[in-house]
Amino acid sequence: MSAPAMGTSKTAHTDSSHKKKKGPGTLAIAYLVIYNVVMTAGWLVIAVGLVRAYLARGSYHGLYYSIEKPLKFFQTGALLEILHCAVGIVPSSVVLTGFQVMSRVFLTWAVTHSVREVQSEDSVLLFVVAWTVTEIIRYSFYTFSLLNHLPYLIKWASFLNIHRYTFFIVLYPMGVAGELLTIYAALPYVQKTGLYSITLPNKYNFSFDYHSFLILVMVSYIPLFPQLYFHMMRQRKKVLGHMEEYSKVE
């Protein structure tokens, strides 16, 4: 996913690095600066993509059919970031990384790509443009975070983690909006064709209702929404200080 933050300032930097873990080896870097520039390229592919069909139909309606395969694609290439921490290379926790990039996957997939009538839906585009913007800025801090080494690009790493961490107050309440209710509008459909659901009798004694699933994932938002959005207000006020440090320090 990232590189370990940057320092908070030059003289805390000195006095700690003998006490901070060996960070990812020079591949590991330089696997980590190909894979940021790819999925930023990517997602910028998708804003682009999205603007194009928005200026070519003068409408917002029906815009992920422009965006949809760029979309799928590096939505899943996500998932490396799992591995990612899995292996070490990135100091993330594995169980809120994998929760974040399963939940978008699971969106993506099980409910955009599955119920192809809620794919016309504005509660689409909601999420998809919060998303867009949301990479673009996460992407971008990593690639020049992980470049550190050059002083212009430290300068444009505390630019965009300052907007990283200011963005999200719109971007994340209107991110969890539009994925409630692209599920919500996925529920009727769900429930009239009977998809992904197992009914018995069957030989595995076994039996899954996706609808009722749809609507226990609906009603998860409820606790952990609060608790992730509060997290990140935590983290905002936390660079923030320490970018108010720094450039003190300077």
Given for the second form:
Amino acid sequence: MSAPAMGTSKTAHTDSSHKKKKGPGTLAIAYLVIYNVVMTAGWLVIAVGLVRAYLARGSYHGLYYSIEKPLKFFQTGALLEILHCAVGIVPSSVVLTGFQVMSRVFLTWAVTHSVREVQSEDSVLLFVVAWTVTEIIRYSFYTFSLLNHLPYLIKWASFLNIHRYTFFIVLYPMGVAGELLTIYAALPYVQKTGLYSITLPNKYNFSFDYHSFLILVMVSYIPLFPQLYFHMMRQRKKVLGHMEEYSKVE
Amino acid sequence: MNKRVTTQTWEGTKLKTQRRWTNKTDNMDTLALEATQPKKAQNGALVLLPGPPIPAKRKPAKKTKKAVVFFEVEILDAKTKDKLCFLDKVEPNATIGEIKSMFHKSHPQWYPARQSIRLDPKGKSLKDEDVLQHLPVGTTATFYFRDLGAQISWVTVFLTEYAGPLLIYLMFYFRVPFIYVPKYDFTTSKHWVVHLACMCHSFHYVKRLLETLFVHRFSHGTMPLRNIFKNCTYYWGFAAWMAYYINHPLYTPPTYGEQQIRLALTVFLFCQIGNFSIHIALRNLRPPGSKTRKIPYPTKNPFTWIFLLVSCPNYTYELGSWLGFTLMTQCLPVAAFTLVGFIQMTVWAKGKHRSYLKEFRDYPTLRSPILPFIL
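Would you mind generating the form predicted together with its partner chain now that we have the form predicted on its own?
Complete assembly follows, chain above in first position.
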């Protein structure tokens, strides 16, 4: 889903205490900085690609094709974040991060890539834009957080953090809408072609109906979306509360 | 911990000295010692406390009566540290179980099974059998309470979670309406392996139900209520998923036909007997009503000889049974169920193995948790 990764929001001034706990070493920090810089750059490339394509064509239609490759590359690259949690250099839950990343990867490959007919849908643009803005803010924030020993960068980190938690109020529903509409658009084609489906009889006595599975996925948004949304709202209140104190201390 | 009082206990002689600071001195059996009059001490007890003498009434020492020092017990909420309950005149040999009953009287919504009583708010739960005077507490014992939530008995959970698969599978076997295409309602499969599978599956769960009622001796009475929903979803869900395919009109029998089925049945039966043997052996380790723990050893029954190599052979045999069933039905959902069960049982076996090692110094070193030499 288009929500920024949940883990711990590494607000700048609490980061040093986090480091003392499990402490990723300097090598890990250097690697993470590079990772986050690369990801920021990647999503910027996607953003620029979208703008340029829009200006060139003069319409919103079919912009997916202009950024298809970097989108696939950088969204899939996010799988590394699961590894980061598993190894312990990022203090987030493996399960939570895994779930978030897998849902993005699922939408990128198992829906948008696999069902060619939906690629020209406007709903695709909806979630791509939501993801792009979210990820640029998220990755640049993490970069600045990691480099937080540079005092003036803390301001930037806070700036980004505020915007991250504020923008998501619009971006998140936007992304979810785009995702749901895209899956919905894919349904008839999946049913017609029997994509990724296994029917009986077969020697392993197993069947799988991808069409029904997609419907199940759509239904699962109902309990999950509000939970994630309100979690982010709560985080936001916390973070904005801290920001106020911080600016007062100054 | 109450800092006013020092307690000393010597094992064996069980000498104890406490000084009670109390206004409730109507109790005949209070032993009061003053630092100024050590000769007053009974039972050869030592005077330990500094501090001002007690203003309490001093009864003339009754030599014939054994001095019983009653405890005071206060129970605080582990999270909020609120005082929930104060019990006075608690017998020193009272068990935690009895204290829980007393606590239950003042807070009827917290029946003993859902109380977790600990010495430290973040510490381990004390056992029901623990005796008050043997705990590292002063005469005013402070315990912390945590609500474990609504509890349900293990027996209830087991019966429910096993009855489900038994009945659900049979519903699919008899092709009850609304599962398959209507023309197949109430028909039976033409493959004899499907009938065999139904018998094996049903036998397995009947065995489990009977074992729950007559064989197993549970160390815990209850588990959290939410477990029944979790467990039933798992068992019932998987049973339905497996049964759907095995009893499907389009079911495909095993590739290697009769040979495969015969081998699978042998493995299945062997492991069922094995599993049962282990359950009986474990039961015999523990006298009725007790919660003792002993190292299990091989008995005359050859099926228990696996104890030489494995700590939890009941799980080993269970895995074997389901591998047999997978082979018999050649059904992917059955394989999935076997795999998930194996992962869970391995986790349990490793835990049990670790606690055996911790509890028994002389635990056989050749044993692995669940798979000989491997896992």
